[in-house]
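As structure tokens, one chain now follows by itself in the form predicted alone.
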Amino acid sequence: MHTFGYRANALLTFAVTALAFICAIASFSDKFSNQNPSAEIQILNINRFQKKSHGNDEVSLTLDIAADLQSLFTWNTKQVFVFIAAEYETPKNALNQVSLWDAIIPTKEHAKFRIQTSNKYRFIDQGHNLRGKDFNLTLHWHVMPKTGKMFADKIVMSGYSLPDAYR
């Protein structure tokens, strides 16, 4: 007859194959979820806008962030990483992105929020290109599933500008 090792190998192979199949179905089921997150970001105050001694512009902002990311959560979502980036153009670069704030949202209950905060990371341009500059604030998110492929998306909000003079 068959030995214990042969039977254990057959059982383990079957279990791993079944688990892989279940994980694939779980990951595929996320494709059918209706995701419609929304966000609004307002600049409440420009706290500081100055040229540093080494020639770079630095900006400190107070932001009002309101977001509803609950639709990103399904039964397969482990957490959502979200961050806000300022995006603008300069003569040297077609696209500059500076991360201003980030957070990890662990559950659906925490996915609808409104906070007022100053930028967590410094908004610095390598040069003196920020005076009078128009820029976008973009809310990026990365959905980290329990099983399957991680995916990302964003909402771009335009119409922001910095003053023409330092403060």
Given for the second form:
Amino acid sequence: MHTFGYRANALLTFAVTALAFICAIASFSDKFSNQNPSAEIQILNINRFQKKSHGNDEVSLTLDIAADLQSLFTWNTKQVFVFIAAEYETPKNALNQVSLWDAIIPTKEHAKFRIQTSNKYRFIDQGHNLRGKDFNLTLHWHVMPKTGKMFADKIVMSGYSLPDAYR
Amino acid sequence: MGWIGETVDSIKSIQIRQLLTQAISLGMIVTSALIIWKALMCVTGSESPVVVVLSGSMEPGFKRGDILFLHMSKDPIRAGEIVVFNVDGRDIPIVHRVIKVHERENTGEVDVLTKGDNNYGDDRLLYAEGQLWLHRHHIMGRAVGFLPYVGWVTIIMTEKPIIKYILIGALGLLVITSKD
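Having seen the form predicted alone, could you now give me the structure of the form predicted together with the partner chain?
Let's see the whole complex now, leading with the same chain.
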């Protein structure tokens, strides 16, 4: 009952249980943080808007993105993954979400930024319905913790639209 | 010759009962582990409620050896969710993020494109020949939580199966030689 084997086993079990408990508490503490992120996106230019050879519309645009996500960081945060998606509807599809740009924010200091960039991923429709289309730009963020539950949320900004003719 | 008979008798009478008891306790342990696993499958609604991250395509968020907890609900699949999916014909699940969603009006069917955070291009190279989109039935669950480093045990046992055999052998030996 007091051999080395028994003692090592008891110690290991206790250590693992305590570690699991600490991880759970660390994750739970994330519930108490107060979060108020803000963001603003402007479309600076529509660079290209064409119907491609495969019959689908493609848009290339330049965005001005200003965001303050510092309040999302807690002591249990490993990184925040942020991306911008264009959301719109077409006669064929009730919902389309196309990711235009994303970034990984590793620390709180990097979380307040302003950049101008063209879209990282191609904005291609299933079809050719984009002329004159109104769409929302949503800024999504995904908080990845050092341990435990991940949570995600978004800010929806509406009022953007594409030109009526190809260019 | 009498003592041979005695030892044979003692072997037959004592060992069998002890052996059976130990075999049954081992069976109980294995079955309770199975029960817990199946219950997890029920609760999370996913066929594999816990997966190990095998590649570095989602770094720095998920490193090789992390464990992900999955949950599958009837909620529609939306951009930004981290999903685990199986490509037709391959049985290793892949954990990547959804970057494009096109959902049909009436049927609710959805075309999904995924990409690993750390990869340069999207996952079309990983999909089956000629497949451009994932559909709902490919997706096994959404990642909702994670534990770092714990999955290395599974990776070591899969990539160096000799360790698995050594471990099971040692466990078997421990069960047989223990007195209770």
